[in-house]
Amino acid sequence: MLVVAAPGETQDVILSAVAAQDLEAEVLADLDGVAGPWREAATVVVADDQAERLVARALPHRGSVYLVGPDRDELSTWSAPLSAQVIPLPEGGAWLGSVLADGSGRARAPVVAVVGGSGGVGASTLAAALAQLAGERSSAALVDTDALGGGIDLLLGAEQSDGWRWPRLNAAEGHLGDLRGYLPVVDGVSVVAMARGPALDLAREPLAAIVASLRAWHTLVVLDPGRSGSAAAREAVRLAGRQLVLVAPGVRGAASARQTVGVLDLDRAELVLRGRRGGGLPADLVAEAVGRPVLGRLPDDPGLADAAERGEPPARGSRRRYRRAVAGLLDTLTGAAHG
């Protein structure tokens, strides 16, 4: 890892994040020897005070460059010449930690966001079922960022379970340790749920910090962003390496999914088609209508609604066909093969 930063406050923040991830970095303030490390480093972090000097070197474009500093205008000026993503401080501190962890080469759990292409299509149910099946195989986390969803712990029958909800976690920032001892756990799934009560303005910084922590201690992290388009929902889909959009059957379901993909900027969206009796639109037509590829299809399972009312988690309350279809999606998402 290469850090291009002169001594000062921004360098201190960057090096603190490096230390928190227990990483090693080459730090350069004198740019005479920058060309070799620039080519060879897996990740490059550039402080804003060095950006203009670095651009003047006309170095070859490369990926995994991050420009860090407190002045958004200054960062925007130099982001394009450096082909760099911008991380503003202090609000981007947790994202910086996540970026450093991802570039470290260590194993980190994949992050999957599940979004409903329309309301009531069963996205939260699919998110919970994916997390449950991953929890049965190893360990998983399920993160609820939908302030209007009533709390995903209700869907799992865990509303009475001890453990922290978002109101207790919303001040989190920076590098966090293992949270498993503080969260409700259902069927091997660590659950971060909304609480019922006064509206909570969930901030992006704690969400990034929580997800980074969960990735270090689980084999899969599933996010349930909801469809509100809030800052937290947008941050959730940005953090996700895979974005699943569950599409209701029929022309209207496809049209709604197309709108959802556009409004939430789901540029990596993969579609999961919800089946219905009598079939539905062919997968190729849905893919064409929405403008995104189809990853799989789920059968209808009328019993899931009753199971949710009983507080029975979906992977327990579903029929075999639904469970097999979710297991197939999980295999595809994780690259696993389970009989």
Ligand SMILES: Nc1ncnc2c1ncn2[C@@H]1O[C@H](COP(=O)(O)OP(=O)(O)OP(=O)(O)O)[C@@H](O)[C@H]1O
Contents of the next structure:
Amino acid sequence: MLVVAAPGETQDVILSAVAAQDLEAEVLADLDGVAGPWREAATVVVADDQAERLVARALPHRGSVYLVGPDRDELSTWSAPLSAQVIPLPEGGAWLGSVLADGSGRARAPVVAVVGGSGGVGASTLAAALAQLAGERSSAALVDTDALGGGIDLLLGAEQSDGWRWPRLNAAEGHLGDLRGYLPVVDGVSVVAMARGPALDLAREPLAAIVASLRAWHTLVVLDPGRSGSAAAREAVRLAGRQLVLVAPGVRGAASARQTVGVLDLDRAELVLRGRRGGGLPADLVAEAVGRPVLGRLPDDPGLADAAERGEPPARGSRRRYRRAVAGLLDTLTGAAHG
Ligand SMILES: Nc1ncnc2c1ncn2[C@@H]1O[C@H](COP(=O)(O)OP(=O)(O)OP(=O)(O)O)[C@@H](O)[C@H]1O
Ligand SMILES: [Mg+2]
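Right, and the form predicted in complex with the ligand of this protein, after the form predicted on its own?
Following is the full complex, with the preceding chain placed first.
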């Protein structure tokens, strides 16, 4: 990565974002040697007060250039000549972190959102179980943005663990590096949980930045957006490459799922059917009714409700049949071979 910035506040912000992402950057203030790194760096970050001098060099056009700084006039004047995207400071600090994480070439974990096609169908439980099984294999993160959900840390029995919860993360300004040291971790799952208390309006920017950071340090990121349709829930499903919709059995389950898919704009939705094969509607009929493909099935497990009350995480408190189904979904989501 190339950073074009003279010593000063903007350079400090850029370099601490670079350090937070554990990246290495070549920093140039003197532009004589800029042509080579300009050509070769994967990402270029330019401080606003260096933009004019850089443009004067008439360098070839290239992608992944970010113009960063507090001066709106400089940013808007030089973004086109540099073909640069603009990151205003201080409010764009979190974006800067996610931009750097994106450009780092580090492996990026898939992001899966689990949404209930109707209320209480077991979406949060499935989200937690997926994260847990992924956490057993390597490492996973579970992010709860459901303002009405009561906190997914309860489901994992993690409500007593130390660590940051949304109010603190939501207020976090600036870049985010490796969050693992700050979050409660249960069975290999880093948990970002909605704290119980007054409903919070999760600002869009911290959510994107937090998910970007989690993707860089885990092998799977599972989101539990809830069904409220809040801005945070919408942003969560937008950030998810895979959108699982858990469908209750029967005609009403399919009808609710269809509406949920429409209202929350789940254009990548893949359906998971609750209940046994042969119970409820056949899979092809559900797919047709909802207008989305069926990815798999999830059996009923009457022990799950009690396990949740005891604070026993679903992957431990469930029967083998439920776990096997979740493991099968996980294989499909992570592209692993069955076995
Ligand atoms: N496969 C299952 N079989 C039987 N009970 C289940 C199953 N999955 C979850 N449950 C139980 O159903 C209840 C609701 O589960 P959960 O909170 O996961 O649903 P949800 O879809 O997230 O609900 P909400 O709409 O409130 O977000 C809990 O008591 C849970 O233990
Ligand atoms: Mg839920």
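The shown structure was predicted, so the numbers you read here are calculated from the model rather than taken from an experiment. Rigid core here is just the name for the largest C-alpha set that superposes within 1.5 Å across the two forms. Positions refer to the first chain, counted from 1.
Annotation for Arg268: C-alpha shift under 2 angstroms between the two forms, rigid core superposed.
The Cα position of Leu75 differs by 2 Å or more between the two forms after fitting on the rigid core. Core-aligned CA deviation for Asp300 between the two forms: less than 2 Å. Core-superposed comparison between the two forms: Ala94 shows a Cα shift of 5.0 Å.
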